[in-house]
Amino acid sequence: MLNKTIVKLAIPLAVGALALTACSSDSGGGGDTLKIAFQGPLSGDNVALGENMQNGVKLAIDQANAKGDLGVKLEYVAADDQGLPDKATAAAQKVIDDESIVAVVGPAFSGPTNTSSPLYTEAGMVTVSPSATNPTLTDPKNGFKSLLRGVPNDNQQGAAMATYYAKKLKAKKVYLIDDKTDYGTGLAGVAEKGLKDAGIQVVRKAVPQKTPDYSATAKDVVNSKADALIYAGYYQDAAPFAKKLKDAGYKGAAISGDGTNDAKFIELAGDASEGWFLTCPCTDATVEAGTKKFTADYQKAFNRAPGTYSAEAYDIANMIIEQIRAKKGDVEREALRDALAKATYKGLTKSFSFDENGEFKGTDVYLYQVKGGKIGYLGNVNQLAG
């Protein structure tokens, strides 16, 4: 974790001025512009997850502009952090330095959220993440007063994995691997506790991202005689690991989280992805009745189906836009942050509201499975587990 004192010293003195006002003129004329940013991986190994969310934000902005009832024009700003903590401060500073930006959808990943949140807090800039799930991010000790989490955290997702293995698959021994990221270690820690509480034997191993060869780890899994596996990490590493597991002859169940829940996992892993379970505190926008129109609009705009967290990012952008509309385009950063923290918004995917620490008020986690080269939606994990 980047030392907060160092981070604060890195912020230009101009930030105080930037945080004061980003508003339209008294007349609220159509020539004024406000901007909403998205911070996430828009290049690098996990770009597909970032593009899913970016497109959801863009669609919400385009539709709001077409409606024309805000009194201002909205613009989208991309802040690429590559999903890496050491790139996050520069991405956040770029956003903060633009006086026209009033809110951020994101950061997308937990590590960059942890690194950039002190800067956003100092600037009074609200950030609403559709997907940063490490449970510790909303700990009051962090002082991340500008962070709102728009998704159930990994206390729910990790517990859901454990529940499904314990109650539905009746697993006896689980091999649990994390990728040493903030996201992976947090998710694995919760899953481990849930598995042990259910009386399941756990073998825990940490294997860092971008490991060049997963052969040894795959052999360890097979030799352990575990009947189930959890991989807590992202698709870029889950895919080569899945290939090595298949080569090693692993026959047990395998499950990974929202970091792997993307079509890129199948593209990179090929038939080694078949049968894998994937969890996500997100629904499938292409299946749920409430998101059918969104799916059609998204397909028309981007010539592709929405992916993981596309609809959630769209909802969060619209939640921000609703507050801009209520203020008739006269928006000040800190006031917008405070309004969103107290707001309740009924989106397409769920109802959004936050507790006093910025934590999302909701617990639902959903299960998917790769079948026939596609990710299939199975439903609510707890309901499936019985």
The other form holds:
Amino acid sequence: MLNKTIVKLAIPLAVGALALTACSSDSGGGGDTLKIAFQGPLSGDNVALGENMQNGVKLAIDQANAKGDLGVKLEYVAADDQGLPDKATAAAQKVIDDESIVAVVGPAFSGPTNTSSPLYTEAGMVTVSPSATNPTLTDPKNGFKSLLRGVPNDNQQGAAMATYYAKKLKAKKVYLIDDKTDYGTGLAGVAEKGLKDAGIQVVRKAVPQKTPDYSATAKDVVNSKADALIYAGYYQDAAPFAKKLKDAGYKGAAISGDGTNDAKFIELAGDASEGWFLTCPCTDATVEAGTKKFTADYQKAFNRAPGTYSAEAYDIANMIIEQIRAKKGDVEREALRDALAKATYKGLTKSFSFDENGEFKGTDVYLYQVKGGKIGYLGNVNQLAG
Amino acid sequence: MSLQEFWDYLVLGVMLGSLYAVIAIGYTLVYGVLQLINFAHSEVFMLGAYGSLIVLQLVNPGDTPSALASIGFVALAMAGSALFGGVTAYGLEKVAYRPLRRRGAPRLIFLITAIGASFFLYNLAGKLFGRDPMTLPEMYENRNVFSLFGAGVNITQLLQFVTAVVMMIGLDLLVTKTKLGKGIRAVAQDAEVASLMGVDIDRVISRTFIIGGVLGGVAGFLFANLNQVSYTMGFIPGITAFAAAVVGGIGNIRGAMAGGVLIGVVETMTVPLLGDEWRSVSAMVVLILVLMFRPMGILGKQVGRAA
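Mind pulling up the form predicted together with its partner chain next to the form predicted on its own we just looked at?
Entire complex below, previous chain first.
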């Protein structure tokens, strides 16, 4: 009886499933359209960082289509992970299931990269992140074969912060905060090591994201008599914290990483952001000579200036497009992955190439400072520290 | 911790606690009249913050206005948040809870409706106002006005504390002295008998929601002034204030005030002693400890009533 029902149910299900797979293989692969996805926060609390990169990718795709030398039409697909690790797997699965997607720019944040990379690796889908900087992501133990990192990792950024404090600012005691995300703890860990090696006293604290009131923490910073501060986290928490620091009368130096390096930080923190140092493995597209045309195109397309990682995302999308062009649009996911892993691409911002673990080759980190309500570009941090 | 540091953190803790207290009152009031935990109260709080943001963006204070104008902007923002909070709470009662009450739905259904309404409201807010956090325009130049036990108190903190205290005293007077307050107490004690005595229960309940909503909305503004406005801002303060209401004895207004201040002080004291990551943990430890020894909360009555 029971068996009969199961069989009755199973037959139409099986037929249905077959029909579905047949359909999807018809529509995907070998068509005239290839898609490139971007995975990052396109809603949620850090949406500004995601949109910067999304626009870079869109611009690259639009320009390639306009040129029309690819033999295929490229399309952009957005995969929104809200910058949250637990939302990232669903976003990745959506990308993997769409057979006409051949490559992903992203994931943008370290936490989501960590949770979605196993899925991408299994699917043989290459992901090139313009901004995920946690050093452990490219650890061969993880086996994230599909992940290529298009940015120097936080070993460089954390070390740069430490160097700058030690050599240039001659700090004696640094108050170091991470926000408990994969990105924040990774960056803070490296910075702590660098500071200690330089003989600087470190007070390490963790302040989880979305803490409702930063007054007590700010008081703690002042009471600790630290003469400098590192905040390893994103702008949406750095901003209220900066405000409370100002209220509490903190006078020392403050430095934060690429997660805070966005105009939104200044918008949210107001005057309190004045004087904050911001590091970033990204160059300033609006200042560097090589990116002038890009900046103009971007401004025209989106009616605003490019932000943090816009140019890097643009470069990475173009690196992928170059491979598609070389193969005249006849692209398979795994072949594309292998080709990209070996490729070298001279972008507007820097030259992209990867070691055998998918780690970025190159170590340049740049320093910015908030001045007069703008993020001012100071230059390469190691040269500045001298 | 030095004595001076102790005072510093105590003052900060009482300030924060007074805000939790105002939110906690919203939970306690509704629980008092309906025996319902209104989990959507954190969204009333969040929408109140947006209310003040919208008003401030309309009037646009510009660059640090003069002292007198500052007072005007603060008052306008507060009115905006009170309006948003009150309307949201009223709507919530009307749309989500009243139909259930008419049908005599079991308590669990109310609870699930409350959670559903909360999800709906914060996602709606995210859709309407955008998902990026925002800050309130600067209404005044924030500086220290006086010091308390050597701990500097700035305008934001003073505003936060004074408003909270005024609202709490006002509410206390309203509940103990006015006719509406009598009605609220009557419904809280026994709704059925109150209705037999000629109390219009529906009216009392919806006014209770409005009062709770106004308080919650203003607390939302004060919180936004302290931190920033975002569609997810309601959750953590909401849950903390709920814990505060339970610690104080849910259903008891003065209990909610006491619980709020206690939780605020404990959270703040945790920061220098154990670190920020422990603040919610220690708040919940207080909750558990209090409930172990006084299951009805600090000022609560014996749990479980006749019939």
